[in-house]
Structure formats: structure tokens, C-alpha cells
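Consider the single chain below, provided in C-alpha cells and representing the form predicted alone.
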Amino acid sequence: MSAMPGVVAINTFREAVRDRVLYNLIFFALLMIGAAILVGQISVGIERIVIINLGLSAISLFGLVMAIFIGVGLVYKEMERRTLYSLLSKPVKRWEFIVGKYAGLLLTLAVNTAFMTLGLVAALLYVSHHFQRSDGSIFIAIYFILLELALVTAFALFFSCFSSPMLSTLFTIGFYIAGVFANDIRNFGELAHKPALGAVTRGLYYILPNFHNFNSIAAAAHGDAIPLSLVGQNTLYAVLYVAVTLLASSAVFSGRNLK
């Protein structure tokens, strides 16, 4: 098996680490978690709920910002700096380049999420001085956030293969919003009592990624148990969706004329 995707991934990770945006996002995410401590102190009796809600929301929000705004520039930046042409002149296949870029950004997001998770854990220890058994749901919710980010990164990379960064950003954000409301889109078609519209909305429901299934922030904040079956289901769903999207990205990029 070729090691080229791994080389591209490591280089992508190094570039992201040198990017000031990464440090700014970590700073603001930790700042938000720090604010959660203050809000939690004001909200007597619900400190943990407030901190977990805000902390997980910060991890999700800043992860999405990174996935979208860095992901849409992965291919464009290489073309703009003319480094893509020298890279592809070496024994690097286009699909290896795509997979490597994706893996590098995903590694960056995982490291970023790990740092923010440490901030959330520190905030919880500051307030309650101990962990509860139900806190295991927090880490499952963070895992679901990573799965969500993996999907968004794949979309951002796909759109970047054939459009400008601005259009790729709009497409990715639009796709994400549509995926968040996938259930509502299907329900709207059913309530309309129009067979044609219902068929269209059902089709969109199955095509769009259902991000609602990855949202376990409220359950984690209230200490509710998250079924292991949902963990397996979400993992399989994300892996299959990412695989199909990367295949589509590789196909589009391989057929693109880079001259």
C-alpha cells in the first residue's frame, strides 16, 4: 500500500499547525469554556449543565468553522501557490493527494478537539471537583462531534475540487444546514399531502447527511445514557458517507484539467 497519503496528511497537519487561525480558534474556544465557568457560578444548582452545554457547543462550533474554512482551501491553496503541480509531478496519484489532504485536516481537528476537551474537563473539575458516572456521555457526545466534523470536512474537500473557496464555503454551509434539518424537510413533505413533493423531500432526506443523529449535547449535559447501538450506527453511517464522498472527490479531481 502506498505511503503517499500519509506523507500528504502529515504535511497538511504541519501547515495547519503553523496557521494562526488554529491558535485563534483554540484560544476563543477555551475562552468560551472559561465563560461557562462564570455563567455556571451565576446559575446556582445547574452549573454542570451550563458548563457541559456551552463547552460541547464551543467544541462543535469552532470545529465546524475550522472544518469549513480550512477544508475549502485545501486544494485551492496548493493550486494558487503552484505547489500542487510539483507535487503531482512526483509519484503521487490524485486520489492519494485527496485522501492525504482529508486525513491531515481530520488529524488537525482531532488534536484541536482534544485540547478543547481538556479545557472542558478542567472546567468541570473546577466546579464539582470530581467526575460523575454519567459524565461518560460527554465523551460519547465529543466522539459524535468528531464524526460530524469528519463528514463536514469531506463535503468541504469535495466542493473545493471544482469551485472557488467562497462558493465551496457557501455550498458546504448550505449542505450542513440542510442536513441539520433533514428530518424537518421530510416531515414537511408528508404534511403537505402532495405525493410529488413528498417523494422529493423523502429523496432529499435519504441523500442529505442526517446531522441530527450526531447531536447528543443535551443528553450529555443532563447525564442521560447514550445507547451503544447509536454509537455503532453513527460510526458506520459516517464511515460510509465519508468513503462515498471521498470517492466522488477523487473522481472529480482526477478528471479536472489542471493546466
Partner chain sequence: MIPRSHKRLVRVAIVGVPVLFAAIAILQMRIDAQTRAGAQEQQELMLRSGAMVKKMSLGYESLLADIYWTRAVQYWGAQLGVPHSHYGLLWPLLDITTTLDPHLIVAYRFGAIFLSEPNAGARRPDLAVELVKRGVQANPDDWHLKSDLGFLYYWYLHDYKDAAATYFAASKDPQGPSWLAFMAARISDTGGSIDTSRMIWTQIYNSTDNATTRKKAVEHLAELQATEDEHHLNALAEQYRRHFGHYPSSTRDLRDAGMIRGIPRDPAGFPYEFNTEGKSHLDPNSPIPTLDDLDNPKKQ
Second form
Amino acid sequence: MSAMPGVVAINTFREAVRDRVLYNLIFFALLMIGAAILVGQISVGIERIVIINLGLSAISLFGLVMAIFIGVGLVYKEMERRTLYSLLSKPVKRWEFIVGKYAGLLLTLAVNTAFMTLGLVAALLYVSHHFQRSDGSIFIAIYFILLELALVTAFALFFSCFSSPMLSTLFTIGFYIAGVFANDIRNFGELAHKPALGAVTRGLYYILPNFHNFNSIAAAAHGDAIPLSLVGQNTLYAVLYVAVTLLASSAVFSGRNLK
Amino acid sequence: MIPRSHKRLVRVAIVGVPVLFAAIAILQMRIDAQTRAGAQEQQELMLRSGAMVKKMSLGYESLLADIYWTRAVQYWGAQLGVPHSHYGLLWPLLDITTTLDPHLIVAYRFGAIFLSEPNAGARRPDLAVELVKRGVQANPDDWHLKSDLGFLYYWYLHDYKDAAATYFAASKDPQGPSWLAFMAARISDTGGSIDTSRMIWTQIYNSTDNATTRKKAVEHLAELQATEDEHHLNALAEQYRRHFGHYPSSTRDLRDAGMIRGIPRDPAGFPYEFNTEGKSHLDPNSPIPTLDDLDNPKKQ
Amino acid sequence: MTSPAIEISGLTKDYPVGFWRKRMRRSLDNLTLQVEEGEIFGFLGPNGAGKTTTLKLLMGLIYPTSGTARVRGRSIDDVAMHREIGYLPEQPYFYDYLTARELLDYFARIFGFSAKERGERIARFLERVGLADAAGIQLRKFSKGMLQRVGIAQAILHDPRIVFLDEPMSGLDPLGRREVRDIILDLKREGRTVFFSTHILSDAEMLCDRVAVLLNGKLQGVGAPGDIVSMELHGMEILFELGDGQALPRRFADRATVTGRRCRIEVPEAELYPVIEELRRCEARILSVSALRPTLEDYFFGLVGREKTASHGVEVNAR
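Show the other one: the form predicted in complex with the partner chain, since we just had the form predicted alone.
Everything in the complex follows now, all chains and molecules, and the chain you saw is the first one.
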């Protein structure tokens, strides 16, 4: 493994952290977590649940917005502005560029998620002054959100290899929504009692990214334990899916004529 | 001239993508196997308030209503296979659906079936009545809903007064068929009788194209027929005992005594049987549900 | 065994055009060319001739429809080839959120220089392109000329054996052009090969050992600059203003362009002084006198007129 993706990744990270939009997003996410404290005070007895629910939802939502909006420009912007010309004339392979860009954005998302997690922890401490054992599942839920973002980023990057940011955004959001409803798609086919339709929806179910796997916000809010085996399986799932997407992205991008 | 590096990557992708997808599918099956058990009832509805969902729908409430209706149907379908299911989310889902779009008639009509059905539903005719009442309020010009409401009163709640009143209200609708008025009069005269029930199910059968509803109507008609047959046979068994001093052990005894011609069979073609107290009943193998099955299912 | 620095054979590139019905437009047609080690090689042609296409093909940014090219004996697919070359894209644009120093640091990392060496090199090359004072400024605040200089710095940062420059003088003021010329000559002195494209004939004349001329994607000729285009003057251009009450001398009337009181005439070089004398006599104020050189466009215009005709002793690619 060459060091090249790492070099590209650090530059991608630098690009993201120098973008003012990012800070606005973090600001709004923290604002939302802060607002959760107020909402929690209104509804008696469920402050913690409201804060965890709202906080995790904010982390997930703003993470998604960042992953999609930065992700769709990752490759396209460099092609469009021709910043790639000088980079690719250097001994950088195209797949290294793709992997580096991906890793850079993932690093950005991880750092942001860490910041927002700090905000959530602060809000929780503010209302209950101590931690419970069951709060561990909050961190697992955040880890799952990060895995989800890893998948979404990979899709955004994939689409950004061959279409404009506008279209890529639509495709990525479409994929995300389809992935969230993957279970319903399969159930729909099974309930229809038509073997052909059932086969199609089952196929779709396994091909679409299953974001349902990663949703454990409710479990975290109710302090339910999340089985460790699920952590392992979800990690493996994300790794496999990201690998597929990056492989496809590299194959597409390596054949492209730059504008 | 495609560069070699690209060709190599494409080759890797052609092999790698299907292999990775296969691995993903296998992994997903394992995840499903682990989370399936008991997961159905744990499903969460993030928002249980229809009014809240409506506020958050940003003007797309009728589309959202369709989505929630679909979810309700899927939920009902998924719960069908779950033993001891309480269909806990069915009411909230229907509540949200009809709050989002109060004119979605299908949600009231089928929703009432899902809620009231003892075997294939939530066994909550009370909630079904509430749902359809709401539908009638939002859609006062729809006689179907009133007729459905009348049916719920009649069949599940045995509330013949309200049933007659509702059928009567339905019959006032200029669109409504003439049997509604007849039904209202019939119920107010006789209350619950086999003839009235048979008439209701016949009308239900004739007024729908929905295969499931028709099948259900046929089942009920067969069951009503069987109940009526059993009444006759019980009466004959009493006669037989007065004559021979004991109950017949089978319908063959009645035929041999010349009281009936041939062996009477239920609508599914199975001969009726007698117990030792001279009460007739269906062959245990007969597919026809008994009144008990249909009306008062044993609490599972 | 020494191979040529650049060896291009039969390089062809078609681009699809049109949205619905894709047709192919040939932007480079069967280019065969060799550049020797240590040369300064000029790649001449008007805008749209296929110069940038050729450079992008050599850099692996686009892929040829057919044909091959080798750089220092290595195929252009070979990523190792990129260690030995530097490239300045046309109208370069870099990550504008970086400072000049950060950009060079990013690229220097790619070549695996140590932190110490990176710092030392970046300072040296920023100095060399005249940006030492702007090292800490974000590139978004750079002028076009400054970006051009950063572009040159990143192209030569790693001491490449061959430097490809796409229109290196564009966007620069006269001083900047001279500095770039000096850099190119320095590179040659260090034994490096320079391959640069330009549409400005005088740049090529001053620097190049050899030039190739490209028109509509086809190679028109390769040779020493003087062989390709006559550098003789066409004549002189005089711009002057007539004094009050003065009329334009009769003998200029038919060849002068008059705008209000201002006039412009073209005269052969030999007539320059007599004409100036005459203008002085009629108290005209002379605004400027400049030499008229043939432009590349004039030359290309001539080429289009005489398709396939060998002239000026140019070896024309047989096609």
C-alpha cells in the first residue's frame, strides 16, 4: 500500500476544514443539541430520552448533509476546476486519488462527529450530572452513524466520478432513501405473493445498502444494550460496501478522459 | 487505446464487485437472522401523533398518508405470521394515516377490517368503530362507511340498536342501494338472526370486488348455513330421542329412521356429526369455521 | 543505449461532440514526433490546434484513440514515468484554499521528500519564480500571473528530467515573461529537456532549438525556428498626429488610415527615415514607430492557403 492516498487525504481534510460552510453546519448541529435541553425540560421525565434522540438525530442529519454535499463535489470539482491536472501529472495513480479523497472526507466526518458527540455529552451531563452504564449504547449508536456516513460518502464519491454535483446529490439521496426503506421494499414483495416480484425485491434488498442495520438511535435513547456481535457485523458490512463502491469508482474514474 | 492500468482495474472490478456483493448478501442474512427474533413487535414509531406528523409533512400530507397507509398494510401483513401479536402499532399507523388524509376511504374500510378481525387482525372492534366513525364524520356523503359501521355494530358488538340506526342513516344517501333501508328495518325488527346475518354477508359479497373480502363473505355464509343446518339437526335429534329414547349417534341414524333423506353435508361437503348430548357439529376436518372461531376467538 | 526524451508515434485523439447524436471530432491526427534529450522544443500552433490535447495525452489526463508515446523510454501508462517529468497545465488553477507554500508542500510530499528537504526546496523554488514574499498567501488571492509562477514552481520542484509547459508565458507581464525565459534557459543549462507550447512566435524564436508546428490537429513541420518562419520584418508602422491646419501629404493619402487627427501608415523598412523627415516637415507629431513582424497567424494563414506545400525548407510530415 502506497502512502499516496494518505497525502491526498490530508489535503482533502484541509480543504474541508477551511470551508466556512462546515462551521455553520457544526454550529447548527450544536444549536439543535442545545435546543434539546429546552425541549427536554418541557416534557417531564424524558429529558434524557429527548436529548439522546434529538442529539443523535442531529449528528446523523448534519453528518449526512456534509457527507453528501462535500462528497458529490470531491472528484467533480477537481475535474471541473482542473486542479487535478497538476496532481495527476505526478506519480499518483487514479485509484490512489479516489481512495485518498474518500479517506480525507471520512476523516473530516469523523472529526466533526467527535465534536458533535462532545456537545451531546455536555448536554447530557447538564441534565443528569452523571453517566449511566447504559449510556455506552449512545457511543455505539454514534459509531453506527459514522458507519452509515462512510457508506453515504462512498456513494456520493462514486456518483461524483461521472455526473454533476446536482445529479450526484439526487442519486445519493435516492440511494439513501432506498436504503432506509430496504426492509419495506422486501416486505412489499413478500406480501404481494407474486414470485417474480418477490425475487426482484429480495434482490434489491441485498443489493441496496441496508441503512436499517445502522439505526440504533431508539435503542440508545431507551438505554437498551446493543449486542457486540452487531457491532462487528455492521463494521464488516460497511467495510465490504465501501470496498465495492470504491472499487467501482476507481474502475470508472481510471477510464475517464479529463475535461 | 485504453491504458493498461484502467484495463487492470476494470478486470478487478468485474470479479470483485459480484464477489463483494455476495459477501454483503450473506452478511445481511446473518444480521437479519440475529435481529429478526422478536424484532417485529419492537418496531418503533418515532412519532405517534398524527397531528405532529401532519405539521412535519410540509404540505405533502396526502403523499405521506399514502406512505403511512402502505406501512399500515405492511405492518398488518407482517404481524399476521407472528403468534400472540397484539398489533400494537396498527392503531397509531391508521390514526396517523387518516389524520394526514381524512378522505382516504380505503384506510377506514380496510383499516376497520384489520382492527376488528379476530383471526387475521387486532380483535379490537371497538377501535374499528372509532376509526370508521371518524371516517363517517369526515366523509358524510359516503354510504359505504356508514354501512361498514352498521356492520361493525351488528356483527362484532351485537349492538342492534346502533346497527339499525346506522344502516338507516346510510339508506338516506341518494347513492346508497335500496337494501340498506331494508337492512335497517330488518335489524330493528329481529335483532341478530341468521337470516339478517346471511343478508349482510350476501350484500358484502355482492358489493365488493376485493377477493379477500369476498372469500371472507363466502366463509361466513357457509358458516351461517352450517349453523342453520345444525339447528335443524338438533331439533331432529330431540324428535329422535323422544321416539327411540336416546340421541342418534350419527346422521345415518336419522336417515335410517326415515326422518331425513340422504346424509346431510356441510357447505364444504363434510357430513355433520353428533355428540353424546345430541348436539350436531361440524366434522373436525371440515374447513368451515365455527361461530366460536369467527366471533369469540379464544384469547391466545 | 539512449532513447529520445519524448517519442510520439501516430498519436490520435477523437472527441465526441454533440449531445444526442455523438459524432467524433479529431483534435489530434496521427502525430509522430521525437524530442531529444537536452533540447528546448517549441510546440507551435494557434489556439485549438491540438497542443493542449497533445500535452494532456502525454500526461495521461486523457487517453489516445490510437497511437503510443514514450517518455525517456517509458510508456506513458507507466506511473514511474511521472517521477521524471514536470507539467505546467494551461491556465493553471490550484487548490485556492492553500497557500503557495502549502501547495508546494502537498506536491513535494507526493515525491516523498523529507520534511527538511521539502522546506528547503519550497523556499528555493518560490525564490526562483519570484514568489518568496507571497509564500504564505492563499492562492485565491493570487493574480493570474502569480498562479502561472506557482505553476512553474510545482512543475520543476522535484528536479524533473523533462519539463512540459503549456503556454508558460500567458498571463505574464513583460518582466514575468523574461523571468520565465530565463528559467527555461536555466533548465536547459542543467541538462533538462523542455517541451513547451506557445502561440507566440517570438518566444519560440528566442528559446527553442527546434519547433514543431501544429494546425488543426495535424503536424505541419518540424525544424529550427528560423527554418520554419521567416523572421524578417514586414515593414514599419508609424502612428502620428497632424498639427492644426495641416493636411495629410498627398502621397500618403491612399495608404494611411485616418481617425480624426490621428493617422497610421505602414512603410517598408528602407523608407522609414525619408517618411519621418517628410512628416516632420509638415509638423506632424509622431506618436510611435514599431516594427511589423509576421505573426504566427499570418504564417498559419499562409499554410492554410498552400495546403501540403513544402516551403521554407521545412520537412513536412508526409501524409
